[in-house]
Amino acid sequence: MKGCSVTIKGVNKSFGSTPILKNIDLEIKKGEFFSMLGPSGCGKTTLLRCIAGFEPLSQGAIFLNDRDVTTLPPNERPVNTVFQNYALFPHLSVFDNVAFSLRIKKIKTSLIEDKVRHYLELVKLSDHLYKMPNQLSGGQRQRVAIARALINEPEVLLLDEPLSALDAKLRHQLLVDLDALHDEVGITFIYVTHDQQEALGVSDRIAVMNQGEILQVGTAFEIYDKPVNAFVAEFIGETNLFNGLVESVSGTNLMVNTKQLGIIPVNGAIPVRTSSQVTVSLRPEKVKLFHQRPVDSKGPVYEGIVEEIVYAGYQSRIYVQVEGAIIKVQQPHIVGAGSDHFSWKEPVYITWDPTSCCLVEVIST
């Protein structure tokens, strides 16, 4: 396995009297594609800059392969950074941008030629060696920046929202290419993004951050299906959140009296007692929508009215007014089936499997 592990111990960072990072502890494995995900201002870019050595720590330590690099300057750390704004030299060609650091190190010209061509081939720019940056698309310029970072053969590649300036289709394609590139070079990638789909699509593991803290670390499945609190549940994709009191507990099976829907069955992986105030989550894709009342449902059934339909190509997001709540439903479009069509203001019925509604937060006991 190439690359190196990254260990962050008790890291705090403040700008003046404002705390930006609060007691960060994190273990990133060698060769891992690891994402740091969170809203703007949550501290993820600051943490990346601390790893790179661009920001000194207020407290704590950073280790690369068990080597303490906390006080080392950026040029003495085996890491390279790809920035959001590309940071290419506008007066240099693609070839010369990528070759720049090797020439500074006075590497042999023949070796520079071979390495530059190799890394530009990896990022699919072999046909653009002598173009200038202003002759390239945004996606191509970002590929040049990635090749320039990789040519130094770092053990860790830091990527600070590298796709945020690109349009949606190009962003998706470059993300796929980035994942394939990680498989090819095999080093540790640390990827900062505020885009949930980007993180879920490529990461071995994800750290969800908010207000300078790491709330949860896990695989895409763990983060999405087993969020540790209401913030993570709502930030990672869409969800329906309900507050209520626990009426009964039988192992992991709960009955929760919600303000919006009355008593509903809940899957409770978090230890909880009767009468606790809790928040539960129900993902929109787990809600089933019917024209007629279902007769064989094992879960609760509610009658409602379609309040809004948002068409999204392969699926629609349907908002249903049910008793005291608007329930979000994701309905896939089934080719050749007319039964999946719903209309505005149509009376409908919704239900879900009893295990689909999950306990995500205990507010008070």
The other form holds:
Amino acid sequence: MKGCSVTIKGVNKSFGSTPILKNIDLEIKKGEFFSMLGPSGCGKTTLLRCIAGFEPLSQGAIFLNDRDVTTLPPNERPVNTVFQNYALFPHLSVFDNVAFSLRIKKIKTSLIEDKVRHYLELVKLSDHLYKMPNQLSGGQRQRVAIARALINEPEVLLLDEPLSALDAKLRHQLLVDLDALHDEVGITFIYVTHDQQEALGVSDRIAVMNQGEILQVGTAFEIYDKPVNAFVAEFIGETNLFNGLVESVSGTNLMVNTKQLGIIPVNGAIPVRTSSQVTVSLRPEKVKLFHQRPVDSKGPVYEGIVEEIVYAGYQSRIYVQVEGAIIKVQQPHIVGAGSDHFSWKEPVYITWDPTSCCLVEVIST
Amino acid sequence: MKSRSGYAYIAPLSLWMGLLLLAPIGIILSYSFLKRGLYGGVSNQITLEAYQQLWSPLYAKVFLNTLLLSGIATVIMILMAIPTAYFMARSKRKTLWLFLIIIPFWTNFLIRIYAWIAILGNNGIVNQCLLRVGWIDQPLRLLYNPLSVILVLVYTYLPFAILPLFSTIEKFDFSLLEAARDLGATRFQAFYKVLIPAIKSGIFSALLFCFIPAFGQYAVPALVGDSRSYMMGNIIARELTITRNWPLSAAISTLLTLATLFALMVFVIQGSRPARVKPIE
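We have the form predicted alone; now please give the form predicted together with its partner chain.
First the chain shown before, then all remaining chains and molecules of the complex.
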């Protein structure tokens, strides 16, 4: 707990009799870019609002830099929030919006002027000092909101789905900017999003949440490659999930009897016993697709039929009907190689490296 | 053809406004410049006599008194209406509260004033209760003073302050208050620096709807007031019906209309002014 920027201890929150957060424990390190990722209604925004001080806890405690802030009102907490709808004050100019917290603190006018200019430069808005919020574009409003929150020099910056209202291209640009800004100011960022691409792209660590619980905390790589359960595996990126019984175990090499594909080799990072009921995951980008039966594959080979092709420019998502299952396959488009073209209802062969199929959850032993 | 059909649309309204608003005002205005008739009415002789009579300390005093009573009542109404409207706008039972606010309009205005006499009079509910409990030996004089006039004025026009404020606050984005709290503002600072500027137009409409009718009130001071709470409306009535000085009564009405028009213009200009762009302090 020592040296942590934010420590959340046994936090419970219910609205009426509906539990929203269930026994949340979390430690966020100083200077970390930490994301809370989950589907809508999973409690991630509520957790953020608890940290900001807008929601009283039903149970538990929140520490900021080892100081208990559980009962402090929002204006006394050393955190600032970038709201989802920006929440810019419509009656104040960009300058006055950013200067708001400094004026509350009764800081000298000349100092306010300097700081506001500095922070607006940081978010590249120096040319729009005296515009009103309704004269700005969505992306510009977003950056005003960030400058307004940062100028107060919070210990932690809370970002509540800050990019969700922007179009995809702008979102990418702002995400890169946000990452650069994080490096520049060096404070802890807590970023709430339902978009796994955003979270994977910029976070040092990610907490995956569902139904008021934190399922997994880890780096983007850990969460993508070693999901702790089927929900995380399916929520982060795309995957093919199969349920089956463990036939044999030798070290981390398992053989699992699945209903859809029969017996397949599985890489098992979690200790498991024979005849356990398990869920295994196979990422679509790890499945290889061939026109002819591959001769040198180390993994299992299946014959199937292309059921559907979803074209996405740099790649296609191809659904292949194999025995009793439809397998999602991601097929990159390599310029000049004609072999990556598949057509509808074409008979194809799929295979994958034996280590690509991972054990994600032990349902019962 | 096009433009003519446009006139046809506004004809009913023009007729209505012309006959029932402009014509009476014209009559009042012209009467104020005529000589007083012997037994009321006017004689056909143009004079400024009425305005000379108007120029007296008595009327100035009543004018200021009217301004003061309706001004105080309006301030109280706004101060009461903002929290009420805020509560209503955030409540889940908005329709219920709106319904309750509107219920008093089902009863005639005069009857509601008489109800206050029943409540505050010497044999009224308040005095009866206090006497029973033994806190007082003889009834308090709660009626027939400036305070009772202010009280009943506030009671009468409070819904007109609540309704426009409610409709503005309902459109207010309450996350702005959270943003202000987040940026270090106390609850009061958030209200004062964010909510109040955002609902400015509602406050001005409330001011208009309350101050102007309160300023021209006649029945309230006549029924629950005394000589200290005389308002311009009462003077007009007295000159018209007792002294039977019609030109003077018309002149006072003209003055009152001008004063109201002036207040209206100030409010409208203030209310429609765009938000300040220069830094606030």
